[in-house]
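Take a look at this single chain, the form predicted alone, given in structure tokens.
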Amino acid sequence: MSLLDTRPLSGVLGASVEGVDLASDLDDDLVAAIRAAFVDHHVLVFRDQDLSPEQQMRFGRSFGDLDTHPFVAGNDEFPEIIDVITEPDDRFTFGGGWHTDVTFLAEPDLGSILYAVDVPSGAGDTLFANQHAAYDALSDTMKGMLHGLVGLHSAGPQYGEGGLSTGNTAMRTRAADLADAVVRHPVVRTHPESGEKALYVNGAFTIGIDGLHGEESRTLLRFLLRHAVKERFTCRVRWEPGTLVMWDNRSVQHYALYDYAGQRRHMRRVTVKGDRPV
């Protein structure tokens, strides 16, 4: 019998996990089962959790070392935690727009673990898109063309001077002068645990494709970015206080919807360190 009771969220990714109390000490077999489900479903949803910051960090450390964000200040007591807050007078939300977390790092995070503290009623959902499915749907000719191409990633558009993610009043950003550094990742990466291939470009941090002329790069990126988030590759998660969602940054993009202007939203995020994409 499986250690986990999982229920699919859609036909292509995501699962709700029933009957697990993440505040308790999880034994090795249960952690292994969660990790296997994480790799298989890419997005896991745990509802009705009551987690302190310390308990959320302990759960995150079950999957690896926790990371700190180079451009967003963490919680004063727990720097590994980012309090993702949208105040009623903010004009946009942190994490809006399709993206994969921190691909501007040489070793982007393995996954993110987000816990809902205070959410608007019936709003503020998060969309996820399966990048394995997006890759598989490409023609063999396009797949052949993409293999060997290298994407250029930078935090500059989001965290540089005047970047899009620096205008949220509740989030404290820093080190904008370092945000324009560029790192190189394959346009198609191989998942280190499943061996599956996935598209690995995103609209927030991928600024070009190495070796292509400007218009060539922009044209190919426009196609890939639109293709990667088509509806048939997605699922949608509705938040309630006490919901925890973990997603695999190696295989998904996500989009935090901002349909709750005038209301407050408070989430707690920890991320698990990853490896260099290949």
Second form
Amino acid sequence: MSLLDTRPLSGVLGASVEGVDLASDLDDDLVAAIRAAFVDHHVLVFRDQDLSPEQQMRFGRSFGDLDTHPFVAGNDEFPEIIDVITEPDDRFTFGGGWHTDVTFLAEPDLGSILYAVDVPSGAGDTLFANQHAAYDALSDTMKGMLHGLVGLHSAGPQYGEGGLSTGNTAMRTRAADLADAVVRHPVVRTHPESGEKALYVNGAFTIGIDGLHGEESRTLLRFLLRHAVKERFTCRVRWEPGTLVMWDNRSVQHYALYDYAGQRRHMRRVTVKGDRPV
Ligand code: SIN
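Next block: the form predicted together with succinic acid, after the form predicted alone:
First the chain shown before, then all remaining chains and molecules of the complex.
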């Protein structure tokens, strides 16, 4: 029997975890139970946490080394923490489109851990989509066509010159030539812990499919991107100050909703390093 009391967030992914104080010292059995629940549910929600940046980083390190973002400056004191801030005057929010974190890296982060410091009341939710469920729902013929295909990923559309993610006032993002490097990942990846297959393309960073002509690549990608985030594969998390959510970048996409213009939202994010998708 698991040490954890979990309650599902939807029929397809996500669970809230009750009765765990993440500020305390977590023993190895509890960390192992959280990791198992993370692989099973893909998104874990812990409510009513009171975490300093150091405690959030210590929790993140229970799952591996922490990463720093190549194009978004970290917190001055704690470079592994990104303050995800939307100011009242901003016109868009960081993460405001379906994506999987940092797939432009050869070894994208295994997971992300986001803690709510200040959230607009009743708004600023985050959506998640289960990419195992999206893959499973495809026909066997489509699955057969996708196996062996390679997606081309780049930070260029977000962090290249004039990129979509470089105009937010509160976050210190930087456009860089490096952003245009192209990295190759399988269109269908196998989760290294569960062995399950998942779709692995996303609208923010996947710029094409290797070996297909331009129109073929755009058409297939458009279909996959729409399919991957159909409502039936999703759950939605409502934040309160003190909510912490960890998600598995090997099996989900996410989307930060921007429905609170004129209000401020401040989250703290740490990410755990991952390995090369296969
Ligand atoms: C992100 O994409 O990491 C940010 C998600 C959010 O702010 O809800």
